[in-house]
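There is one chain below, alone, in structure tokens, taken in the form predicted on its own.
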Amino acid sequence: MIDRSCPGAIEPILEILDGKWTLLLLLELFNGTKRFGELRRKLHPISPKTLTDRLRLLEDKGIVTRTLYPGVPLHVEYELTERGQRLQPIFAAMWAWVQENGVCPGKEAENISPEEAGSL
């Protein structure tokens, strides 16, 4: 399953994912283009600095695409890129594996695809 020759190939996908907001920023960007204002909203009590530190290195590694729009107000939407979207595969294993070990809290495991579960 992993390559133990190459130790550190796992490295890159870790330093994305690391980070206690990154994890449910992403997840929120699965279900289409937000704005700054709604991500904050969503991902309540997040702090705007770690907001746009997280979506900051999302945009570096190319995961995350800021689009400008102005006029006034001034307002700014992510999106995931086609990068990011790979990424949906990860968050459905760790769907499929809270599903098979019930550690879902205050729900009932479900039967639910690992496609479905990159759709949440």
Second form
2 protein chains.
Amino acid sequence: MIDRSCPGAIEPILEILDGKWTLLLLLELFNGTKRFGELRRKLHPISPKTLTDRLRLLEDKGIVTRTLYPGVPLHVEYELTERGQRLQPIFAAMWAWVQENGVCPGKEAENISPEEAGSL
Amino acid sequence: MIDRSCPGAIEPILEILDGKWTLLLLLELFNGTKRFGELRRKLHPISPKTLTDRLRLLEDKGIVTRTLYPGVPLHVEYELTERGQRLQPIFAAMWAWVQENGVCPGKEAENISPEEAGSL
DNA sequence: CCGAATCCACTAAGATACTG
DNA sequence: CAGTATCTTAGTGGATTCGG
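Hand over the structure of the form predicted in complex with the DNA; the form predicted on its own is what we had up.
Every component of the complex follows; first up is the chain already shown.
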């Protein structure tokens, strides 16, 4: 069972995953290193400010690294740290839940068997 | 790999888990049926308005049920649905991550081996 | 091309008082 | 007891512009 005292608290991760775009942003980064503009296009219509804010926060939390390749034009890459990679099971769990319980237009979830959907 | 098209999207769950208090609220409900006042105390200092807002939204999404026991004094209970119970693996994954990577005051995470911390 | 800076808008959340 | 009503506040996110 889950305890709210220090060793079992989940608060630390709430700070990391908070924010409208954070989950989708991490989802993109699980697919590999990405450049700023790439992320911006994939997360359209996110604003550059918001994208920067989120990336900085994740950087502070040790979830992503920012690598600057000097030169013109500028080139910046964002990549998940080890710590960040380890977040993947959480997303896998969310993804699995949506498979079983999420609603897609015109298709109620209860039709697919948990066995079938559980193969991740 | 995770796909952003309909069958693989995680957006539906983002709507459910969104909000400052939602995760903590669900955490309480995993421990069993709870009354309004109970939740209010455990989630202190949440305001009654916010608590109501969140509970109503979760009710709409089919995550919790609201049961009214008429009489004076009034008595209302909130309980997770089956669908809500199935969210538990997500929390377990978050909890596991915090065990391995979360920071508790005065204790950096990298000291404990993944093997040791991974026993859930 | 990347992203910092500024300003504005929206909405979640808080405070407080009151009702079935 | 379990909310509702109303108002206010504050935190994000959006739009735009500018600099390295």
